[in-house]
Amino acid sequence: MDVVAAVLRKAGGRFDLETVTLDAPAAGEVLVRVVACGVCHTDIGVQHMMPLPIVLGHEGSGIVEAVGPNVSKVVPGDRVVMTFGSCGGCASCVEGAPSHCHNMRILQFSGGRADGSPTMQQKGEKIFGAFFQQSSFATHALATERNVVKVTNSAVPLELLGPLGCGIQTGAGAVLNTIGARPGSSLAVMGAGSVGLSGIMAARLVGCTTIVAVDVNESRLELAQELGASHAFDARDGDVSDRIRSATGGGANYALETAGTVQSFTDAISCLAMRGVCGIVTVPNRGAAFEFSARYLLTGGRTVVGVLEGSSVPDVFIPQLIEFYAQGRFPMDRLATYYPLDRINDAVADSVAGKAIKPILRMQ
């Protein structure tokens, strides 16, 4: 079928919105309608490797429209968001973490299917897609049962809900999940974006009684505060270690590092107490190396963890997410700002300048 699509054919350059042919549903495939779709900063950091010209987009939700042979979870009228892809049979999937599959750079960033086929073509051209097997930046997407999750709050609004397939997830997944923050602990977030300010949002939600922000923007700083933040640091003030270690009173029990420099990184780490744990989110300068000492987590027995999509299990968690929302007790409608498809371009430029936490693209 022919859909909309938002194409990027240079990295770093413009989206420009085509027509593009669809595949229907094959075994295992899910035709979604997009209602909305999430702006996640890997859209934009990994344009770099990506084969091109491709569709983008990774965090949307929509109305099902129809299902391939051997599909059960869904029905056409089924509310959904989309999330990562993942195989089910490899020893992670088995294993109940999907967030690290042996597959996972196949289904993510390879621009096509798990056997390599594409899913969208124009004219003859094969436009890459599947991108986290969806590729929603688009008015359709084609998914995979196992990336769907199925939304059965009605009152919840589905435009709002993409996010919580990758971004929203992976903060607050970071803190519930990963590290596992008890009651009483302290935290400390290196970056008050989106999955910062999720990682926020989850550690007033367990139950922590410090929690510690730690950016460079302030009015960032202070929707931190608003949403469970007991202290807020400028980090261009420096000491920011030492000033967590202050106001932790030694350390902190937990560090979520989620800015990417490699300031931010060794903070996460040298703020920690005894025993302490970081989780990060992301690595500074693209993953290429940088001087650090572990001696540091030998003597304290601390421990950096590394954290995929909030290590969820997609079917359980974000379900979990949305009733905390509908509850009012994880208010992540904070962090959006709405923009139309056609104004894709204006939203990546915003978040890459701070105006936007999270944007979300309506399709309509």
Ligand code: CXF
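In this text, the rigid core denotes the largest set of C-alpha atoms whose superposition between the two forms falls within 1.5 Å. Computed from a predicted structure; not experimentally measured. Residue numbers count along the first chain shown, from 1. What changes on going to the form predicted in complex with the ligand:
- Ala155: CA moves less than 2 Å between these two forms after rigid-core fitting.
- Superposition of the core reveals a Cα shift of 2 Å or more for Glu291 between these two forms.
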The other form holds:
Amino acid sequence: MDVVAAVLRKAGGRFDLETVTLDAPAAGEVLVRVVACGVCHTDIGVQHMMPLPIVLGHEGSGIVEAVGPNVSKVVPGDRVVMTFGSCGGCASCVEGAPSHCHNMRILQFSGGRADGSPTMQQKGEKIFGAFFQQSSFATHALATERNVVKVTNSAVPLELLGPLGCGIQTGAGAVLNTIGARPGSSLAVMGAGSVGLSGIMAARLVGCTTIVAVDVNESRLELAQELGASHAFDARDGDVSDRIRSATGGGANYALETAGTVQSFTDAISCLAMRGVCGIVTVPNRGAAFEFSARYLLTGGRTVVGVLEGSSVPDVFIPQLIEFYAQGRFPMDRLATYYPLDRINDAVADSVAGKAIKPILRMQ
Ligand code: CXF
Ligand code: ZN
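Structure of the form predicted in complex with the ligand, please, following the form predicted on its own?
So here's everything in the complex, that chain up top.
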């Protein structure tokens, strides 16, 4: 079928709205009429390593329009959030850790289906898609049964929910699943963007009693406090690790690094208490190396752990977050700024400039 999609033809270039032809759903696939799609930093940062032209977008929500053979999870008319793809058969998937699926590179970043076939074309020209098994910067997306999550609560606005499929589940899941923050504990969060703020909301939810937000943006620090941070530090105002150690009475039980600078990584690790755990959701300055002390980890029994997609089992975790939102305990709407699809380039620019925390594109 012909759909309208935001096509990227040059890394770092503009998205153009074009008509492309999307395959009908094959076995195990789900065609979704996209209602809205969040913009994640990965949509921007990954462009240089993707095949082009491509349709990006991996935080889509929408309504099932059709299903292929052998799909039982959803039927046409169901409201869904789309999330990351996973194979279901590798050791990680079988052990209940699909965010570390062994086939994640192919499923998220190859530009095609798991078997290598393309999902879309334009007058015979191949258009790469299947980004995170969805490519939701479009009016319609082709997902797989494994990466659609049914939304059963009809009282929540579907247009808000797409970012639960990536950025928001990453921050909340880092705190609730990966590091398993405990009630009464302390957490330091480097970076008050969508991932960091989701971590802060989750920390309040679970009962962390000291929650330190660190950023260089005054308005984000204010929002962090409204969402649950007990302390908000401007990273430019002096030694961050020292200030966290004094706010937490000797060191943070947990840290979440989302800012992506060598300094913020160094601070996130060095602010930890004995047996503290630091979750990292990004890499510093596009892979820059930095030093930390093995002795400090060893003698303090500290852990540094990589976090992908908040260690989420999406069919379990995303409905939980939706219920927390519905109950007013996870106010993710505070992060959202909406744009129509034809303003996608403004949404991206505002995200890069730090003006929009979580841009969400509406398709209609
Ligand atoms: C990202 C997380 C960092 C590595 C690349 C993929 N996931 C989603 O945006
Ligand atoms: Zn993402």
